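Below, in structure tokens: the form predicted alone, a single chain.
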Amino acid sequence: MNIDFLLQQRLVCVAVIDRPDDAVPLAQALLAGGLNCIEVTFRTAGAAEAIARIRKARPDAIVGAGTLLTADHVNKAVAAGAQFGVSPGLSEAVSRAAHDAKLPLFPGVITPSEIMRALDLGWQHLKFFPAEAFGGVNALKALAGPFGHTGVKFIPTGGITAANLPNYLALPQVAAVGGSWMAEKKLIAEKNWPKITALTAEAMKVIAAAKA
């Protein structure tokens, strides 16, 4: 699937699912708020379930697979039908795994040395994680000089919230943000999707503000 299609609205929901029973539930929300992309994190037991039934119930969503940290967790995720991986770092087991199934990986990285490397193994979109932690918005300003003509997009994860938003969308190396902070685990086991339609609306105006 075409990245640029894949990161259109310049937003990742990236969401901790512990009963598959709330992957639907939670997509509709999202979508309700204005939001079509989940990336549904390989941290619980149920991920691949809650994937295939994203997939499944809603073709409208764009559904893809984080925190993948091996090579079987990338064909699970290929499995279950995600539309693109995304790792908390840069394994060359999971670049192959990814290659070899043709799926869209967004490695992390946070050093000039993991983003060459990461440009060796053929990957331009990366995960810059954990983004603010490391310097945030200041450290892709630095490092897009190096790298600014390499064609290399970043999509920065950790720590973002509705308030720093706005200074990363303003960046022309930032693709998309991840960010879950529409859809905490607690808003999830409450089950509260009023309000994640209500933070995903107000993140998404945020985003329209950007590109205006």
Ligand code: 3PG
Contents of the next structure:
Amino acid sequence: MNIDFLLQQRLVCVAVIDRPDDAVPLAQALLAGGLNCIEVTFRTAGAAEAIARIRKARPDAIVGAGTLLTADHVNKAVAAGAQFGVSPGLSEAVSRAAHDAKLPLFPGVITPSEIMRALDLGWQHLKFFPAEAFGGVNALKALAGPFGHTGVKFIPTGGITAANLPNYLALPQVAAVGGSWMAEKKLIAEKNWPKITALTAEAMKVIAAAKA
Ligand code: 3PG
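Counterpart to the form predicted alone, namely the form predicted together with the named molecule:
Now the full complex is given, and it begins with the chain already shown.
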């Protein structure tokens, strides 16, 4: 699939789902807040099941698989119906598996060398992770010097909140932003769907303001 959805929404909710039973209510809470893009991380045993359940129950959601550390993760994610993949780093095995499966992948990078390697491997939309810990907006501004003309776009993730979100969205090299702040593990564990919807709606307001 193409990744226009990402450029339209400009936000990916990064979710850690311990119980597959929470997957559909979580997706519903995000959708109710105006966000249709969710990344289910492969950090829990139920991740693939969670992806499959959301895909079945809510075809209007765009569901990706995150924390893809191995080719096996990629294959399991694709089998579950994942529509995009995200990795915290740049792995040739993950890259190859994603290309083989025709899965759009957002590999993680920080340094110029990693960006060059990702471009060599055929990826243009890169997760910039962990964004806040590695220079955040200032680092992205500096990277635009040598890489601005390449068409590379970033999805900064890690330490982003509604408060610093506008600073990232203002950068032309930022395609979208990822984060867990609207659906933290604790909120999911408490099944606090109204709070997740409210935090999502707040984030979507910031995004609408950035587009205006
Ligand atoms: C992750 O993969 O953990 C994401 O980068 C989420 O980061 P955050 O929890 O700081 O939003």
